[in-house]
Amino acid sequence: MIRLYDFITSGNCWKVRLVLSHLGRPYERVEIDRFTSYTRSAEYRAINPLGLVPALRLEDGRILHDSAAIAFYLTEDTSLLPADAPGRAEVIQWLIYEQRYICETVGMARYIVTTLGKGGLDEAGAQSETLAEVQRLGHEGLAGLETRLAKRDFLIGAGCTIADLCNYVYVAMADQGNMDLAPYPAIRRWLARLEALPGHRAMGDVPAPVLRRP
């Protein structure tokens, strides 16, 4: 059975689940504590050497990380991955506008106000201003989804693919950076769309882990 070394309120690693969850793929799942110095021990290194998760361990004892990589390896041949050469080129322009104009500001907004803030590293005022950054840069990640959203359904064909999953995820926790989607009704309606299907679930919706770890 393949193997997921996930952390629980990892963005990055719910977006694996969710494929998971939408292909009813059973999976084995180890719980990481990402906030201590067990990343970067030489055991999880040996695991991924970049000390982050998600990584997924195959039946065959080969292991990939970066949540995009293992999104597209689990959906080859489904409904979740467009067999045709140009879908699949879309999905891969999604998944790169994911990571760079999503996950990279509405992501980070999160972790400032979520982590970092409640570390109390706001007192020279620097901190505000990063937040203040990526917030902006955000809601041009957010009109970008906005735009493309105004007139369909999905962000690719007809059905959800992992595009759709994959951007889904920081958008859903917007409200957690101190984002505001009211200006995005094509956002919102897309969320909900994604929520209604039967695959769905929340990031608080796993299984028990097989280990725990540290």
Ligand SMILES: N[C@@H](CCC(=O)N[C@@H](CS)C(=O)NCC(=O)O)C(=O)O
Second form
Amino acid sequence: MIRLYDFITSGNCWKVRLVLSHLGRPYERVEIDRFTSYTRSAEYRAINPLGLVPALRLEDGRILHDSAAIAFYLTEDTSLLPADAPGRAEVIQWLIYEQRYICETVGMARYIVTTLGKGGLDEAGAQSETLAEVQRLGHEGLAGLETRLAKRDFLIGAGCTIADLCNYVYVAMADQGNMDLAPYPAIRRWLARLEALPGHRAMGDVPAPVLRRP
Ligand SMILES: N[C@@H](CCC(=O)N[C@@H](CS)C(=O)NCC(=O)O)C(=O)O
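Alongside the form predicted alone that was just displayed, please also present the structure of the form predicted together with this ligand.
Full complex below, order starting with the chain above.
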């Protein structure tokens, strides 16, 4: 069976879990504690040399890392990945968009606020310039999504694809980075549309792990 190396609170891992639940595909979950340095250990770097989650071990022993690559692999020959070349190129385009303009901005704001543990405030209590800058860039990313979604239900074609699922995750958690989605009505409708799909799972709704590390 395929095996996912997973942090529950990682948005990039949630993307892969969402894809798996939409597919109804069983998998083994290895739960990693992100607050240890296990991902930097030699044991884990043998799984992913970059020391990052998610990583997916395939039945034949090969390992894939990076949420976009894993999502692309898992959805071959399914409705979540178009079969035609232009449709697949559009998926790649929106996966790149997510990594550059959503994950690294909206996702980074969440990371600064929730994981760096300072609530986004520097030692003097003022909002950190770094947080303000990633929020500014995040609003650029959200504005691009809002424009795309203004007259359509999903990012590509008529149904949900991995472009939607991957972009969904950090946008859905924007409030955790103190980013307000009020100015983006099309995005808010799209989030609700995705959350109403039968394959949707909340971030914390995970199968029991087969292993815990460390
Ligand atoms: N581009 C990668 C980014 C992966 C990434 O940054 N993962 C973070 C968690 S969201 C991580 O593993 N951090 C390592 C650590 O915190 O030890 C992807 O989409 O999967």
